[in-house]
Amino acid sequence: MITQQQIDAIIDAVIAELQRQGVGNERGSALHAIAPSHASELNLDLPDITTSEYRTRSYVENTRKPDVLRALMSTTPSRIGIGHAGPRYRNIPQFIFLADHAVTQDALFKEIDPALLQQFNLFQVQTQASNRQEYLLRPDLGRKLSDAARKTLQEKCVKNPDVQLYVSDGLSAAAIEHNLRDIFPVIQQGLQQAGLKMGTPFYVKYGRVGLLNDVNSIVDAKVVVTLIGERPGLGRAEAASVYMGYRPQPDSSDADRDVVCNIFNGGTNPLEAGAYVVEYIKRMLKHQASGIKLKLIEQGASK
């Protein structure tokens, strides 16, 4: 049986390692219930290790060329220079990884704020996916509207517009909450200034990109546009994309669509992305094409 003396030794070893790695320099009372003898010494009010200071730090010991490693680390967000302790990551890089993974999980299962939808007068419909788990396991269900959604769009949406714009959570509702307030008004105002007839905007829960086809089977727009949350990366949940297609049909594929991606403050600026989307829509309407067809037409016209 392990003794109290052995427990105290383990605690001292953990504290010493944390201090050696620069995480907390003082002790306090957080482990009072575990080790009363250390109550006056231990402090676990630790700093936020997800900040840039800890993300950009090298955890490799005895680096032969530290300047080269720092230069390499500055060129990529990839997890390099994290060091190792035996067969595993060092503590701080491991904790950062777990924190980033938690952000990803939160983004996948987050629900949109109803107040945000009300702010932009977006009524909500849903695809054939009945819940988030089914949506993640069955992408095909996210490409088709539910019967109730089809009925709602038939009743509420303007038919035969020049542009039908709708919003979808995709794989990150957080991305919509981060970007909608900036990009949505820019697109709307740009289309109005261009004299284009807009359809009735709405919000789709559990939507995939291919839903453009099903939406257009109801509204019959010249161009269908969706702002959708991108697949979150580790620690990155706020990136959205805008997918567009000219007269999407039931058999339209990714080759028939265009996209403006990585939209967030720090990536593609939402305001600039909105303006670019409007210009892209104008090109689609001018050439009556999108995706590969649009590129081939424009390449031919430039020769």
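Source: prediction; values computed, not measured. Residue numbers count along the first chain shown, from 1. Rigid core here is just the name for the largest C-alpha set that superposes within 1.5 Å across the two forms. First, how it differs from the form predicted together with the partner chain.
The hinge separating the two rigid parts that rotate between these two forms falls at 101, chosen from 177, 121, 101, 192.
The chain behaves as two rigid parts between these two forms, and the smaller of them turns through 15 degrees against the larger.
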Second form
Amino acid sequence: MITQQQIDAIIDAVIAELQRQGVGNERGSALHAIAPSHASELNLDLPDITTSEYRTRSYVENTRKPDVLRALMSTTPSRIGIGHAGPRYRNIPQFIFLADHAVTQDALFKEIDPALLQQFNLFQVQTQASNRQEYLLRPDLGRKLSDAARKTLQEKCVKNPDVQLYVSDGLSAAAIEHNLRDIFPVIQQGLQQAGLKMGTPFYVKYGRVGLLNDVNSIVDAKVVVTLIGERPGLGRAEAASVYMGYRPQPDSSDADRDVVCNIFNGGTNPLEAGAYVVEYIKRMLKHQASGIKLKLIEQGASK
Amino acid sequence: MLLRTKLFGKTYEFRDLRELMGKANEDKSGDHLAGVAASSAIERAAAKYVLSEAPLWALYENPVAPYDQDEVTRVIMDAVDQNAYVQIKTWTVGQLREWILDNKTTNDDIKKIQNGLTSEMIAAVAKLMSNMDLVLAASKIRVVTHANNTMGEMGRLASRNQPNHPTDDPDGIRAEIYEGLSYGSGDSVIGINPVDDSLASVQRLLEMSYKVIQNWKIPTQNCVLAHVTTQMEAMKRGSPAGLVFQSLAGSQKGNESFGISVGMLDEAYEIAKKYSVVPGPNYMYFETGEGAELSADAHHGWDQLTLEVRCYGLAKRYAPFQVNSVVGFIGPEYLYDARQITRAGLEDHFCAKLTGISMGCDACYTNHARADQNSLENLSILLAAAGCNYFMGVPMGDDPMLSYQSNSFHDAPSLRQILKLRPLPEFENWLVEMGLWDAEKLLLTDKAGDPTMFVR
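Same protein, different form: I have the form predicted alone, so give me the form predicted together with the partner chain.
To see the whole picture, the full complex is given below, headed by that same chain.
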């Protein structure tokens, strides 16, 4: 009878031989493709490890079943098959994680590019949160326009439009930069084609979703719509949401709103998301309702 | 009631115990949001000093919510052992602190008075402690439980295998379970947070995870962290579940926002005893977190630590196999940064152990908190030194379903190696049989980290 130990020994010997031949060697370095340069000059020109090639690669040393490992890894976006150095992470997975966390952190504290606002003719106002830290600490302040913002909106905005659209950084200005060029024209043109009276669009710094209510206390629109940056996921700061409500009042809540979320190239495509939003707005206007109320009306209508 | 002192010649006076308890808390954004925090560092110092002279009976008589209006208060008060209470009721909070820290005071001594304490007293003493006080005091207290294996003994550290998946794909979850097992994670529980909370989904995940446990004869238990009512229904219909899970709040109103009551939890506990596939006698798993009550406007004007400790008082009724606070999950408006999350993690663990329940920690953060993987690694080292029962094990600490970061599969073996700790005893034997763990050197073997070993 052959024992498990003997089987293990045979497999280990086969793997060692394969590795000697350069097969199945799971590399811990990204430098493999670069030929050694002259010994005296330092020449580091490294590949981008945030690409899917490096994310889907196995970092397990000496796996017995490379094909099985690849199959397991393909079943989940979780970071498995990453191997270990002692009990800690190997270098490349560690740097991919660090890059993902860094891009997320930078997005959270980033300010919007003013050129983008100019391009879409969006003037800027601010909520009662006076800086990013206060915005994070006091969600209530992000739901209220500053006094200066109220005055500006009074002066500049068309009143009683069918649809008031505005944009806000929320928890990721990067998400606005990523999506605005695609989604904004789709929504605007869609609403214009439907013959709806549009409000004057603008940009709000440090906004929360509930700001919809306060905005409508000034513009008194039938439907208020905001494109807002979502809380960044690890390595994914480009996702935005569109929240909208029919005649938002000071006490309107999430139950009174509809949302299209996870908008980015790779999630809900921003062009398609824009089209969804236009459809939603038409339904809200038709039924004079949004959120759970709209759902119930439409369910009733379909029976 | 007069609660007053002078510091540097200036008078600091506090209206009542509620105000005093809020202002004696370490600085936390959630207490500021609730309007109960000290307005300056010196006022905080004054509050701690005054609180240290308050007698325990005063806290007993002034719970967060009145006995006749709040069932969590009733659970806590009804459980007080009057013989134990009589021994300590005239102690001050400061006396309790020094007594716990005293080298003559042992785990057995603490157990003798433990049942005379209410959650308000336990929260109060934590407010007087420094971070190292909290680590030292907690390290004295052991709470040992048993489901399919034994949790909480001295020198042991467990890891919850948390194989979450953004679409609940059973193949993906199974692959993550294998990865975790190959690093020695899974002795606390194989616990899945489902996206789809429906009965069919919960049943499917219970079946799948139980099959893995059966196939490999793993001394552990499974759990699907859906709403407790869904788990109860699944168990009644014969789905194999080890632990029964629920999130708790520290007030009746807070629990109502979670859709639970004491009556419902009593029923869940009876069903767990009847249907759980593990021998027990501990079957329940609870999660908590500072700030949950404020976010449901159910904090009764009290600080978030005191509400948190009341969760432990409620949990104790059900002799849970394990409890953990999900300390950094709630977001920066409650715990702003790494410093506040670390403090809360140390407080939660100490207070739960002093309450007498088996405590672990989900040392974690969301991406809008000022924290990172380094800060949660720091917290887990501190807590492991404090004798924390378990941490989470998430693939590289990145949970793509809950969108937050926690401890990784790699962290438990690292902590075991750094602090000379072992996996839970039955699970350790299994790891040795599987060739994954060197029980003499307390190290993973070369075979570790390859999930394909579980694919036949």
